Every structure is written in C-alpha cells, then in structure tokens.
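Encoded as structure tokens, the following chain is the form predicted on its own, with no partner shown.
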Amino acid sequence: MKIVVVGAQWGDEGKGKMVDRLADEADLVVRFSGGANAGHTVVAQGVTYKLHLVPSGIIVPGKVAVLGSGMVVDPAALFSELDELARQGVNWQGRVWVSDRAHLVLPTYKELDQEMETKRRVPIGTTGRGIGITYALKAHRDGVRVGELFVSACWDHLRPAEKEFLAPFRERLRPMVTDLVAFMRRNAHRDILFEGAQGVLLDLDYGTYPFVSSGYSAAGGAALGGGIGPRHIDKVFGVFKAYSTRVGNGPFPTEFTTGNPLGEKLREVGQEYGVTTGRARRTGFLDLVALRYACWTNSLDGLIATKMDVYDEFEEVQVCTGYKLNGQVTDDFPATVAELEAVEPVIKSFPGWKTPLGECRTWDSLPVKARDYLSFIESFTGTPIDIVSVGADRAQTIVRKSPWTRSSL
C-alpha cells in the first residue's frame, strides 16, 4: 500500500508522532516536500527526537527513510541532524536516501531570504532558512540539484563560494544519493508511507496566500515529490489538533485575542512553541470550516486527531462551525486574506470531559463527552477519525481502524 499523511491545518499538528507510529507497518517512509523549516517531534520510550529534514520513520529500527525530489536540502543541517540522531543511538547508516532531483539550499539563499523579508509589501514571517529562495530559484530554473554535485559539467558551473560550502559534504552525500524514480519503481511492491511537511493551509496554492510555504503541502505533492504517479496512492490521511495553532503572520479566523486566558492556557499545556524556531504559536478554537476544506482539497480517507489530552482540564471546548461575512453566514473557506481577516467565527460549545485521557487505549475507553466532541467533527467534515492521540508518547495512541487496512471492495 501507498499511504500519504499530511497536516490538515497550519502545520504543527503532530505529523511526526503519527508518521513514526504508522511507520511500524511501512517498509519505506518518504518525505515529499519542505526543508529544514519543518519541525517534527517524536517521543519514543521516553526519548525525544527533533527532526527537520529526515523523515520521522527513521526512529523505527530497520525502516528506510527517503528525502524526496520535492524537498530542498541544506546539507549542513542534514548532517548536523544525522549526527545528533547517531548520538541518540539511532543507527541511520544505510537507511537514509536523498533524491538526486532534490534541490540544495546554499548559504547565500538564507541571506537573500532574510533580505527579501525586509522588502516585502506584506511581511510573511519567514523562518529565514533560505527555503523560499531555493524554491524560487527552482522555478526560475537556476537552482542546484543534489545529483549535480557529482557531474563535472554541473559542478564546474558553480560559483567558488558555492563549491567551498558544498565540498565537505560531497563525499558524505554520495552513497546516499539515488535516482528516486528508479528507486521507487524497484520498491513498488512494498508498503510506503509518504510524509508531508507544514500543513494544507500553508500550501502554495490551497493555503492562505501569501502567508504560505513555498513548497507543496497538499497531498497531491506526494506524487510530484515522491517519485510516483497519483494513481499509485491508495489512501490519504490528515492530521489535526483538537484546537488550532499558527506560527508567523497570516489570517487566523478562530484565534484567541491577545491575553485571553484560554489561549494562554492552551499554549502552556500544549507546549505550543515551534520545534524549529522556538517561537510561541498563536492559538485558537478548532476551525471546522478550514478542516473540512482540507478534507475536500486532499481527498482525505480519514482524519487523525492529536492533543486531545490538552483539553483534559477545560470546563468547555469550543469549535468554529461557520463564518459571518458581509452579514451572512458561510461554511466555505474564503480564498483571500482580506475575507479571512474580516470573518467572525460562529462558535459551538461542548462540555469538557474533565478526565485524564493519557491512559486511554481504545475508543470506548474515552469519556463520552470526548467521543461526542470527536463524533461531531466527523459529522461536520464528513470524514472518519481513525486515530486519536492522547499524549506525546508513541504508545499514547488509539487506533480505531488501521490506515493499512485494505478496502473490502
């Protein structure tokens, strides 16, 4: 089977944990987009791993991890990450591959990225890691691809400073580089998990443009960046938090106002600080209008709910079921920032469950009020919730239906 996992919000949904959990039944895990601006956290047997470029499946012994063609790779960041994994006891040698078609992030791109941010008409809050510049140069047909490091004619076209930066990484990279299309064709019979970066609402086309990432965060990117055709994908799953968060600038219809005690409590209990930047995340009610939009634009077969336990001590849980815009209520997700900033969320309240969820391991063991909350989300989005995360550790996961279950049709 070929399964895609994407973030169904603005990123930071807990994809890292879920990919790690689902990797148990996969042979390969392929990251299909993004760069070192992503941050995936995996907690396994009490050890916390922080990943930025390497697919989350690398923590599972024996699994193969692939950096796909849609990624932009900073070699210095990659080897720093791999060295840290080795220090933590992860034997990654021979299990990490890099597509020869992935683009390289060079130091000058980071400088340009930060300079461009100061000159934008509307600052977007970039991480300044050169990701956007690398994707822009890719589209401008002036980028540098991984495979070109080992072709003399291509290497000779690089500028002296670029060669100086890349030279220490050439031989370390060489045994890891593969023709991804040929690699995927040879492994077509195996179970493959495709891991997205950021979230659907940050996708270049479907996100809140221009406050988006430069790569493709939507599920369609799995085929483009993963070395396969779209008809080879069997299932797509979206990960969402029981509430909403966002990092950086951009519209956020359900955001708590500054100083709102609920927002502050969510941030502290949920530890809502960026893995990559350390920035405090903005917090808000779960936005079901946006979540259903993500389900539709990605053909989600199922949803994966995370951080349900963050609400354990809340008296009330609220969700957004519509937007008031120009005197009317809509349940469609507007395309423009101006409209999204003008909407007023329509809120529905649920009683809190006031029960710790961390020890729950089955759907039936969840409090009725927690199940009611999740069931309403299923009904509104028209998409089943197949997995529920009730804590940071890999074991704190309720699997109602395994994504690897084949259809009976």
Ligand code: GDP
Given for the second form:
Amino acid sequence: MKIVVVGAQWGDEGKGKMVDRLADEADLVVRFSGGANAGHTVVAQGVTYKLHLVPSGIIVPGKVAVLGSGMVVDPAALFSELDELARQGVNWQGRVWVSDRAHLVLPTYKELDQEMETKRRVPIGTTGRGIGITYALKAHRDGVRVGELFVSACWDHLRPAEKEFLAPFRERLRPMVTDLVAFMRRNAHRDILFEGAQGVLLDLDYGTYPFVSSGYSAAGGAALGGGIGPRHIDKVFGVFKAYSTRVGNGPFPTEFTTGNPLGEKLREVGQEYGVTTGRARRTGFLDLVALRYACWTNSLDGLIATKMDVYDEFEEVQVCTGYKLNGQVTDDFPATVAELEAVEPVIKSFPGWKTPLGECRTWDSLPVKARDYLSFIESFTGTPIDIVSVGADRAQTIVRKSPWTRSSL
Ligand code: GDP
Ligand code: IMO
Ligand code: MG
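Can I have the other form now, the form predicted together with the named molecule, not the form predicted on its own?
To see the whole picture, the full complex is given below, headed by that same chain.
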C-alpha cells in the first residue's frame, strides 16, 4: 500500500511523530518535498530526535528512508543531521537514499535567501535555508541536481566555488544516490509511506501566497516528488493540531491577539517554538474553514488530530466555522492575502474537558467533551479522524483505524 501523510495547516502539525508511528508497518519512507526548512520531531522511548532532511521513518530500525526528487538538499545540513543521528545511536548506514533528481542547496543560495528577505516590502520570515532560491533556480532551469555530481561532463561545468563546496560531500553521497524512478519501480510491491513537509497552507499554489514556502506541500506533490504516478497512491492523511500555529509572517484568521493570555498559554503548554529556527510560533484556535479546504485540496481519506492534551486545562476551546467578509459569511478559503486579512472568524465554543488525556489509548477512554470536539470536526469537514495524538511520545497515540487497514472488497 502507498500512503501519503501531509500537514493540513501551516506546518508543525506533528507529521514527524505520526510518520514515525506509522513507519512500523511500512517498508520505505519517502520525503517528497521541502528541505532543511522543515523540522520534524520524533520522541521514542524518552529520546527526542530532530529531523530536517532525513525522513522520520529512519528512527525505526531496519526501515529505508528516501530523500525524494521534490526535495532541495543542503549536503552540509544532511551530513550534520546524519552525524547527529549516529551520535544518538541511530544506525542509518545503508538505509538512506537520495534521489539523483533532487536539487542541491549551495551556500550562495542561502546567502541570497537571507539578503532578499531584507529587501522585501513585507518579509515572509523565511527560515533562511536557501529554499526559495533553490526552487526558483530549479524552475529557471539553472539549478544543480544531485546526480550531476557523478557525471564528469556535468561536474566539469560547475563553477570553481561550487566544486570546492561540493567536493567533500561527493564521496560520502555517492553510495546513497539512486535513480528514484528505477528505485520506486523495483519497490513497487512494497508498503511505502510518503512524508510531506510544511503544510497545505504553506504550499506554493494552495497556501497563503506569497507567505508560503516554495515546494509542493500538498498531497499532489507526493507523486511528483516521490517518483511514482498519482494512481499508485492508495490513501492520503492530513495531520492537524487541535489548535493552529504559524511561524513567520502572513495571514492567520484565528490568531489570538497579541497579549491574549490564551495565546501565551497555548505557546507555553504546547511548547510552540520552531524546531529549525527556535522562533516562537504564533498561536490561534482551530480554523475549520481552512481545515476543510485542506481536506479537499489533498483529497484526504482521514485526519490525524494531534496535541489534544495541550487543551487539558482550558475552560473552553473554540473553532472557526465561517469567515465574515464584506458583510457576508463564507465557508470558502479565499485566495488572496488581502481577503484573508479582512475576514472575521465565526466562532463556535466547546467546554474544555479539564482532564489529562496523556494516558488515553482508546477512543472510548477519551472524555465525552473531547470526543464531542473531535466529532464536530469530523462532521464539519466530512472526514473521519482515524488517529488522535495525546502527547509527544510515539506511544501516546490512539489509533481508531489503522491507515494500513485494507478495505474489504
Ligand atoms: P512537524 O513539523 O509536523 O513534524 O511537527 P514539529 O515536530 O515541528 O512540531 C510538533 C511538536 O509537537 C513536536 O515538538 C512534537 O514532539 C510535539 N507533538 C506531536 N504530537 C504531540 C501531541 O499530541 N501532544 C504534544 N503535547 N506534543 C506533540
Ligand atoms: P515543517 O515540515 C512551519 C515557513 C517559514 C516561512 C515560510 C517560508 O516542520 O512543518 P522558507 O524558508 O520555506 O522559504 O520559509 O514557510 N516554514 C515552515 N513553517 N513548519 C515548516 O516545516 C516550515 N517550513 C517553512 O517560517 O514563514
Ligand atoms: Mg516542524
């Protein structure tokens, strides 16, 4: 079976935790987009692993991790991440593959990314990892692909400074590089998990443009970036937090106003600080207009709710069920930043459950008020919540229906 896991909000929904949890039953995990802008956290047996480029399945012994063609790979960041994993006792040798069609991030691209940010009228707040420049050069057909390091006619064409930077990584990368298309064809019979980066609201086309990243975060990118055709994908799952966060600038209709104690409380209880940049994440309540938009643009078979435990002590939890815009209520997600900044959310409140959820392992053991909250999300979005996460640890997960379950004929 081929299963795709994407972020259904503005990133940091807990994709890393869920991919690690679901990797148990997969043979391979393929990351299909983004670069070292991502920060995916896995907590297993009390140890925290922070991944940026390497797919989250790497923590599960024996699983194969592939950096797909849709990724932009900074080789210095990749090897420092792999060295850190080895230091943490993860034996990754022979289990990590890199697509020959993935693009390389060079030091000058990072410098340019940072410099361009300072020149924008409204900065995006990029991670400064050279992501936008690398994807721009790819589209401009002036990028450098991983496979070119090993073809002398291509290598010879690189600029001296590029060769100087890349030379030390060439031999380390050589045994890890694969023709992804042939690799996926050989592995067509296997169970494969495709791991997204960022979230649909940061997708270049369907996100809150221009306050987006530059890769394809939506599920459509899994085929392109993962080396398969779209008909090979069996199921798509979207991970969302019980509330909303966003790092960097851009519209955020349900954001708590600055100084609102609920916003501060969410940030502290949920430890909402970026894995990659350490920046404080902006916080808000759950936006169901945006979540339903994510369900449609990703054709989600199921949702995965995370961080429900962060609301344990809240008196009340809120969701947004519509946007008031120009005197009318709409439940469509507008395309422009100007409209998104002008909308006023229509709010529905639920009583808090005031019970710790961290030890819950079944749907029935969740308090009724927590179940009511989740059931409302299911009915509003028309999408089942198949998994609920109640803590950062791999074990703190309620699986109502395993994504690997094959529907009976
Ligand atoms: P990703 O980018 O989607 O992989 O998410 P991040 O790793 O950037 O951010 C999610 C954070 O929430 C990480 O620190 C996770 O360890 C943590 N996390 C994931 N699921 C849960 C959960 O259900 N409860 C709590 N309290 N933390 C969680
Ligand atoms: P994961 O995979 C949250 C945001 C940046 C910035 C915008 C563009 O961990 O969910 P970029 O450096 O990509 O050009 O920055 O996108 N951003 C993320 N926000 N989670 C991420 O990844 C992100 N990757 C990029 O903060 O606003
Ligand atoms: Mg993250």
